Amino acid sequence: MRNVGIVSFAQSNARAEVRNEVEFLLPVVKEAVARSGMERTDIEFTCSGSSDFLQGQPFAFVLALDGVGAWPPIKESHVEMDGAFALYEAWVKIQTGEVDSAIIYSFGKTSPGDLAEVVALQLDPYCVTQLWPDADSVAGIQARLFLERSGKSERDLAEIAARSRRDAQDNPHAVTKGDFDVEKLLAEPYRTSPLRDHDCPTNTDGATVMVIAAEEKARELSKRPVWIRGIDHRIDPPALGVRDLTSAPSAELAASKAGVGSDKVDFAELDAPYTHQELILREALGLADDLRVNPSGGSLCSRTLFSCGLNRIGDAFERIAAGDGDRAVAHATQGHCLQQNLVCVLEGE
């Protein structure tokens, strides 16, 4: 296996972007390329993650190439997934030896619609989508089942929200942040029982860009290389009635394959859009109860669909590169109730 390091990372998040996708992607690409120390034309592979469905037109991802630049002609690929899964494809591309460097980007703009209702279309089209359950309601079913199985309480969930918002104060890209009193949070009405607003993600618009490189080039470009020591992704059945919603077997298997348990972990960045999902993922990944999770504030405080998973990996990279830890776990998810999961282990030099 070839050692692959993250060279640079940049992101943008806003509650509602007035610019179109190309306009807010372009400056993030420029920032990530400038930080990498490479010329854009020297980067050998381009891979993106986004959804044509969100943009409302087929092959809409091709338009985003205007923000990256496709001349001279480039080697390019796209996944209809979070950018974290595009990172996986780029990592495989480098493993083949065909290229030594890659740029990965992702973006999402969901503010023009009601995201929770739109993603109902990800459900079984014959038996579930026709009932049109919004994503928050589906997550509420999962949360209720998890609380009954685990013995956890709504207070435990509120404490996760308060901690995440407090930690997000140090993250300039987090949209919801600040000091919040748990008692006041619990006094708020339900959005969908047992979840309140603070248990649900802050949906945002934005873009994310990352540059990675094989070992020799990564050492040349980085003061402290941050290596992708393990990366794996797995899926559970999409039908809600055929799996235990209170666990995430695919995340557990991905964590095992990525080598999460092979050494100590200093912190974790988990793509847990709902408070109870952090607890499910802690169990699945075998993380210690006292391990610091989401020092960035995580997807609760800023979730750009199709970028939030890559953001978790990028946030972990920046923290390690700055010396605030040596080994971290980053995670991305897609689908309802943690159906698809990617786990990545990062380690500083």
Second form
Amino acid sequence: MRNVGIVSFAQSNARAEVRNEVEFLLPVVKEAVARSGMERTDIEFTCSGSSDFLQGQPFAFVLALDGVGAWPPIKESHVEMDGAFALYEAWVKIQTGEVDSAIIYSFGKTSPGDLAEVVALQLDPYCVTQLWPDADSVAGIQARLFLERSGKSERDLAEIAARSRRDAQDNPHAVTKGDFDVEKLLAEPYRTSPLRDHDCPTNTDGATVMVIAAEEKARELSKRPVWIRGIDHRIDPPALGVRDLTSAPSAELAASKAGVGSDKVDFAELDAPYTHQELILREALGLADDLRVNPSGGSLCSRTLFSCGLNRIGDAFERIAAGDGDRAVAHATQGHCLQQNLVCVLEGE
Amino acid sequence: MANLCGVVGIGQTKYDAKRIDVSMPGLLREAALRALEDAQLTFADVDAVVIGKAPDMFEGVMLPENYLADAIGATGKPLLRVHTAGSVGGSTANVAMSLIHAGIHDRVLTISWEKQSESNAMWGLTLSPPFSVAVVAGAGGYFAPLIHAYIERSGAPEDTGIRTALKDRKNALLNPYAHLKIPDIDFEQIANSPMLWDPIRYLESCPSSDGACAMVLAKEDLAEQAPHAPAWVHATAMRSEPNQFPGRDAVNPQAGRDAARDLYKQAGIQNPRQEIDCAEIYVPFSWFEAMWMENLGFAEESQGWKMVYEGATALDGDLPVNMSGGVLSSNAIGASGMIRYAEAAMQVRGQAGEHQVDGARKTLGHAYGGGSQYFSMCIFGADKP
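Next up, the form predicted together with its partner chain, please; the one we just looked at was the form predicted alone.
Full assembly next; the chain just shown is listed first.
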């Protein structure tokens, strides 16, 4: 495998962006390209992630391409997935030896619709979607099963929320942040029992951009190169009654393939939009109980659907590049109840 | 290209307007199981699945691959979902091939599909971009002005499209999977069919189909052991260009020309017209055959229509095009690009039955999408590259 490094990263998050996708994506692309030290036209491959259903019309990515720039014509691809999976495709492209550099972008504008209802369209279209189980209710089923199986309490979940919101204070891109008292959080009413508002993600609009390069170029462009040491993704069956919802076998498998357990990690950025999912992922990835998770505040405090997985990887990259840790796990998820999971291991030089 | 990739299994569904005999999972399994059977493999032999389709709104299911994961044998495996507009069937295969070329996996299953009867693709293809007038006319409304521009530039006779449609509709009669089969088809029938989007007549247009196409890809040593001769991947290329800017030539797009040039260079092809034995290209409206002949470098600019006129692209011509009946005869949108690849691969494997081109050793698969702005291409060979 070729050594691939993350060269630059940029993101923007804001609740209810008034601009359209192209307008809010463009400045983030410019920022990431400027930080990379490369010219846009020197970056050899482009890959993006987005969803038509968030935009409410087909071909969300077609107009975005106009904003990103594709002239002269570029080598380009798109996944209808989180940007983390676009990163995977770009990483594969570099592994083929055809290119040495790539730009990855993703964006999501969820504010115009009711996101929890929109994503009900990911469920079984013949038997389940017609019941319109919103995403928070589906997550609530998983949370209930997990608490019963693990012996964890609603207080444990509230503590995760309080910790995440506290950590998010240092993250300019986080939306929900501050000092919150666990007792007060627990006094709030349920949203979907056993989940309260603080257990559920704060959804935002935004865009995320990353530039990666093969070893030689990454060294040339980085003060402290940050390498993608392993990256893998796996999927579980979709039906809510088929798999054990209190576990994430696909995350466990992806973590082992990505080499998470081969050495100690300093922190983890997990795409856990619901508090209980952090605990499920900690188990699946075999992370130590005292390992620092989501120093950025994570997807709980700021989630741009289809970008938040790539955000976790970018947040981990920035922390390592700044010298706050040497080895980290970053994770992205997609589908209901952690159905599909991508895990990557980042390491600073 | 460090690692060689061979196509060892190909499976297609019967294409039809409404496949109400199967669910979405059933449709994909039909293609996947046929491809696995061709390769004499099972889902357990597959390391990863790459799936593609056009907009989710065509069925009204968001990220349907998540719902389909276990039905297509992806449980516990990497599953990637590609979406590059109409070119998606081609680019999905290209992404799957890159997993083999990169040495990441040994065997990859790739599937492209569309079940248009679940929803309404005409609505799904009608964009309403902010601050612009919506062209409430589907794909034909978008492409008709480009065809007019081509006719004006090239001076092509006005029956070029009819002749192309007649050829493809006759070829479809030889293809057991084709959706539209009109046994007594003739020139007059096409010429007299209703004008939908001038100059595109009803019988010069693609149908709306349900269907899926699957391929099993394998690395070199496993491809050599396959029960049927593999189709070796000689080159792949993808290019994209913006939808709108004043310098763009949407009739003969730079992205398509660049992709073709890159493809031939990788495959060591000097003269594509002589060296490629036959081609399956994405022609959703009849006139695009002539247009893409030029874009792909088979004909000089403004000369593509002559290939249609001279019969060069007929099944017995010097460069048969769309031997399967093409997109004009079966259009499960997300699958249409992969069907082109599959048919091109079948030709070098000698699997194409009644529409087999004798002695096909090197073939081209092609797909395009968006406003003629996304291109995916592949060269297959009977021999290793």
